[in-house]
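The chain below stands alone and is given as structure tokens, in the form predicted alone.
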Amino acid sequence: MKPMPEPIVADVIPTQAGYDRWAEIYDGEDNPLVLLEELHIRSLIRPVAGLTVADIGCGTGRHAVQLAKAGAKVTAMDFSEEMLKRACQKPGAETVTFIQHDLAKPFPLTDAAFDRVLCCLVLDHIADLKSLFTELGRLCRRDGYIVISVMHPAMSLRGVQARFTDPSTGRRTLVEGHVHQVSDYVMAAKNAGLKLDHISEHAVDTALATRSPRAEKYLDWPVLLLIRLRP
């Protein structure tokens, strides 16, 4: 299979301010990697009622607010105020405690507290990826989980990273990010001294495109990539 370039955009901007203007339309965007995620995560996750949790880069609030619906007790956590925002406007979401941190820093979050720790389509902005599985590993309790999504890294073959249409100037932007490989992550966890319980990758199918316009011309490409690790 022959990749295919996507086209050049125009802008490329720092990781917080390209989320705080993505902002305003991440949710209503045709996103398939969020699609095919969604079809996919939740089995990894396994029920949370009653379990704590902690979503690390929570954006717009997409998982930790249906957590707490299912009766979790959710921290949530991001370094975009904009996305914070748009997240603290869902129902539900006065349930959940939600923090604005720069997540290339320590977290200011106590050692083992959380059942589930989660940090979804977060990686491919993180430069140091071992000091960020520390710290998900810290916060993790000893019989609990850290569930990781990120896009397949095989997109960098077509160009791809987060990009979006800015809606103040009309112009196609990307978020500034890293290249990771599937390697990177592996061992980026087992420096960490985390065990991985598992790994999967996950393709764009007809059904997919069908729903989601922007899916199609990734039809049976690598597109999601999810990780569980155990503390």
Ligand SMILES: C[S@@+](CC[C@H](N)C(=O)[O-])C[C@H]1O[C@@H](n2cnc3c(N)ncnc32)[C@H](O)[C@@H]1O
Contents of the next structure:
Amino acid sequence: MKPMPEPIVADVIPTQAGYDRWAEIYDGEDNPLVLLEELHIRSLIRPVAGLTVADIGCGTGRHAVQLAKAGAKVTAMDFSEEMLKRACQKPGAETVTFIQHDLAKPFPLTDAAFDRVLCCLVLDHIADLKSLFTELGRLCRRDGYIVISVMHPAMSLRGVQARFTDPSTGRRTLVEGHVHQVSDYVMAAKNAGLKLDHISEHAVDTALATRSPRAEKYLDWPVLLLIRLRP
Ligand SMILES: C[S@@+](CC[C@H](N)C(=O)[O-])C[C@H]1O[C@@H](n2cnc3c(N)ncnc32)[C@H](O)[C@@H]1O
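Please supply the coordinates for the form predicted in complex with the named molecule, as a counterpart to the form predicted alone shown previously.
Now the full complex is given, and it begins with the chain already shown.
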């Protein structure tokens, strides 16, 4: 009989503490999900010059700072102090309004104040999707839209969830999350009264696999889900 593979030994930590620890190395990682997202999300968001943008779950400000540089007035929110510290240190972050806030609670932002509402690579940490989508919809102007990126649920079939190697312990560390299916996202949007404007699923192709050693093992596997919604 073939031996069972060794179980992977990993620490599992709550989301906020997880990102506080991950912050130190987050931007320097070869993360196939981020690389793939950056190839496909731009056309769903831009142009943004002169527009108001909310970046919900902004992390180290990957989108917030770039959109501010592109001429948007950006408000960015996250509950991880360490991720926010990294965001604030980036050139161009001076014009972004950063808010530390837990997305499980109502957002301290005005109704219909934003032309674009982004929520990127966050939803796999959110238990109550409908409440979050309702808040995203509340922020968005009637003629604006909400852009969401999330790790594709098919990644859970490969045992993948948000994870990193903790630089302080050297241990593989899993950040607490929730497995949602594509239908959960679509139904949460519908139940929050939002209209589906775009949905696409993206796999790693040969070009990305060649460029990123970590992407190679996911060749042809769906890694990313992109959704655009209207109020
Ligand atoms: C994978 S990072 C993505 C960051 C950024 N949106 C990006 O795409 O680079 C997920 C972010 O969601 C934030 N997050 C997760 N759950 C949250 C919650 N309940 N409240 C606030 N932020 C949350 C984490 O702190 C982390 O910064």
